[in-house]
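Let's start with one chain on its own, the form predicted on its own, as structure tokens.
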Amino acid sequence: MPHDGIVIVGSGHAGARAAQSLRANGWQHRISVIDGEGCAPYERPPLSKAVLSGKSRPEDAVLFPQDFVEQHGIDFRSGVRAVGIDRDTRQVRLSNDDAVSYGRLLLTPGAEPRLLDIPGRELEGVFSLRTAVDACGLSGQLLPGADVVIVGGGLIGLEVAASAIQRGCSVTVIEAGPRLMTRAVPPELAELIRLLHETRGVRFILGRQAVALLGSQRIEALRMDDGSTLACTAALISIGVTPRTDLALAAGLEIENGIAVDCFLKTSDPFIYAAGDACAFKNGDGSRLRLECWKNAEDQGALAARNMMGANEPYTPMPWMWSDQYDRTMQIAGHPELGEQHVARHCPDGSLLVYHLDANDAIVGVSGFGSLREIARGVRTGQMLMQRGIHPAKEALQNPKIDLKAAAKVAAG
């Protein structure tokens, strides 16, 4: 059959964990990957971390074991770019003017870093952080005596605000909001997490604009709203992520936040699906929800891959995520951006955890930032509760004496 083949357009986290599903789910026929980055799919995650702060390089963390693509005869497709996807032949054009037909085609073309549209923005030593190649070149200005800005205050800033403190250079974040990371965790963490990195020798600047890069061939300084600047070998642009829906715009799917599937992550054409960052989800109360995460990516390649082989399951998410900074680690589970109420525990080390709440006292999220010990087992305990749809007394929620999981057995009967 000319359509017995799977397409997959991207070979980031959800594509490549899609093409080693389909294998393992007995998958016999076709599998080709397009890949237009131009090398072994790799994870992302330590990109802002461990390869930053000099303990590893991209290519330690690959996601195909070196001789996975042979071994499993997967048509991997380097360094060429999907141009046009034909809906009615089923075929996607090539960058190289080749085309490859699909009995099911799987978009996982991910997200691209948000540009700033300010003067100077192409100066050398400016930077966004998506890519290994994007990596190793900040990497390499990362030196000691190096005065590094960070434009964004949000969970990739202060990461690369960590390695770069940890390989001796002087760092200054600015923030246009009144705080840290604003959307991404409550108050409580967000004034802890600013505390150690100033402990660390982070400098904030909170509230205020880039307005302009200055230089002639290479960054020399940033200038922000109020008019004053700042001086920098380097710059990190680090304001957020868009997803990229450009192919399938072109393509006539349905586009909302994201490229717009249903709760089997398949798009408006049948034949379609998509996964990853780029992927707007219908979730379990009708609304639509793009998460960009490690986890999601993880468990919708999977899950896309059983439903283009027939499985029709629904992508039931309990969404989950981590930053390491310095020797700290912040989790955050379900949904915190649904909390009503909000429940703080501190731990006797100095971790903190909060539980998010809703109106009939539900857990909908947790949250905490911490020893690697202490906010893994909260944030362990408190996705097990919102599973079991238990309700602990905030009294137990918020005294670290109480084992919640032994009142959590207790509360089950």
Contents of the next structure:
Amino acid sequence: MPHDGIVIVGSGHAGARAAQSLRANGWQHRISVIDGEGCAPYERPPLSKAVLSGKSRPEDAVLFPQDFVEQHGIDFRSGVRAVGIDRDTRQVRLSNDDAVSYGRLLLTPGAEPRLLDIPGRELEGVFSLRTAVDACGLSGQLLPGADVVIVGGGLIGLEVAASAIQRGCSVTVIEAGPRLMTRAVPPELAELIRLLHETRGVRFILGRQAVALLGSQRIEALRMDDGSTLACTAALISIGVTPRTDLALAAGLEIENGIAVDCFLKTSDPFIYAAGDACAFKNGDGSRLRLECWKNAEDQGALAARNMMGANEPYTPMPWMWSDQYDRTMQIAGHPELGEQHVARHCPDGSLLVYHLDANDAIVGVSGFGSLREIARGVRTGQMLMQRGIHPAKEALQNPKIDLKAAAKVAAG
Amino acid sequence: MPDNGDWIETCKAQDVGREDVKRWDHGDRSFAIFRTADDRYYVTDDICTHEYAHISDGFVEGTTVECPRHAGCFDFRTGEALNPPVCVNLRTFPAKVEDGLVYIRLADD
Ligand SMILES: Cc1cc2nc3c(=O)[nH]c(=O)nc-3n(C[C@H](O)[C@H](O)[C@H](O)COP(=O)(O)OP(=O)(O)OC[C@H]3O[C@@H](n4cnc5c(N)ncnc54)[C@H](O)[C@@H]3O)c2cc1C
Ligand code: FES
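For the form predicted together with the partner chain instead of the form predicted on its own, what are the coordinates?
Following is the full complex, with the preceding chain placed first.
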């Protein structure tokens, strides 16, 4: 293992966690972090929730513990972008004309909000949401009485809808598909979430596409594919993200729906690894999978660090994600999409948990929407049942009076 | 027993489930009272050191509690933060059980 240092490109969730994990695992040599964003690394999830609803600021959720960079001697290049990788000399070229050499290189460039390729997207008042700067810009528009249109009824769009309602805006969400959060959320929950938003005053337009953003300098209205228009004072475009692969592509690394990595998170160049939203990893069944969630960035960042130090541990994803809307929480663990039977458990406080079973009654996923307490405990219990291979009777899964945690313990002996 | 030294009475010991946790509010603060499978009691601050959540809404397994919001874990005996995203320890407080009641002692700050 050459000791000429580890370079991390991108100091978002995966990159920052990798730097911490390297030091925690005893890496004593140089760690250079190339931070294109130019501020202390922070967590993105609060941006659409606490930050936009006015309860916190982006800098309240920093990733590094205080003094981490100084204490651990991190070579932190703030506001500098990587612009090229020279694989022969093992150097990363930087936007300030500097270069930095690597023994191992980790790419964690994240993902970019997908562009809506329609006229008017450069108008003032049109936003996407990925960074603290985006959140601060959008937040400035969420004034009482503002008319906010959200294009895209996915998780981020709905979290912003909840925040905007809480700030006193009127909110319309346009979604091209027949229902909300099609990609990430089981239909039972999506329906419950839609109802909650509607009672809070959000208006949904399903099955329609935005075709133009109208206004002379600022956005004033949005036109849909049926020709009708909606007046608005601000618009958020939240139609998904695309992985940032430009740097890897230019360096000749294999790309397949993201920076292609094997199960050890190694790219097609053995000296270069990738993690987080940007990478597509080899799954157990040989397929390639790219996940866009916090838990994945967290776990892959830490694992890539260990593997660059020689650990050689395969990545076994344990998908888990959450979303907070109003005072409710949603959590999803495992693979609900593989479920063939869906068993609902209605808790007394109105929370809904759904256990997703395969044809043999094995739990393959669990999801829920409601109070933080019921959902966290129910989903965690579901994970425990999955990990231990316990198949409780459907009656037990359904009945909120039956303590599944105890059942899991008894069955495990 | 209004003032048993510096010890403050909280709740009945049996009101805390085995291998579980119960919230106890005192003034403007919340505490988490833990009971292990073998009936030992521990008390920590109830607010997670990461973003914001009541630890007492979390999941207890053995001697760890997992935050309900982002699954950061703490050893509730020592308050030690065990895995990201939590990196700041939870405060702990001395606890004892007498006559079926749980008492805790607050530090004098
Ligand atoms: C508003 C919002 C809310 C979210 N909410 C949730 C949630 O509730 N639950 C959940 O599970 N997930 C959520 N996520 C997703 C989660 O935040 C991401 O999965 C996670 O941030 C991915 O981490 P990453 O390190 O791969 O990418 P990022 O965090 O995007 O970091 C990538 C970094 O690399 C930098 N970079 C890119 N190219 C270069 C270059 N050439 N040189 C230098 N730097 C570069 C970027 O500027 C950026 O700082 C949310 C995301 C957003 C945007
Ligand atoms: S609030 Fe507890 S882990 Fe985030």
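Positions refer to the first chain, counted from 1. All figures in this text were calculated on a predicted structure; none of them were measured in a lab. Rigid core here is just the name for the largest C-alpha set that superposes within 1.5 Å across the two forms.
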{"item": "Core-aligned CA displacement of Asn25 at least 2 Å between these two forms", "value": "no"}
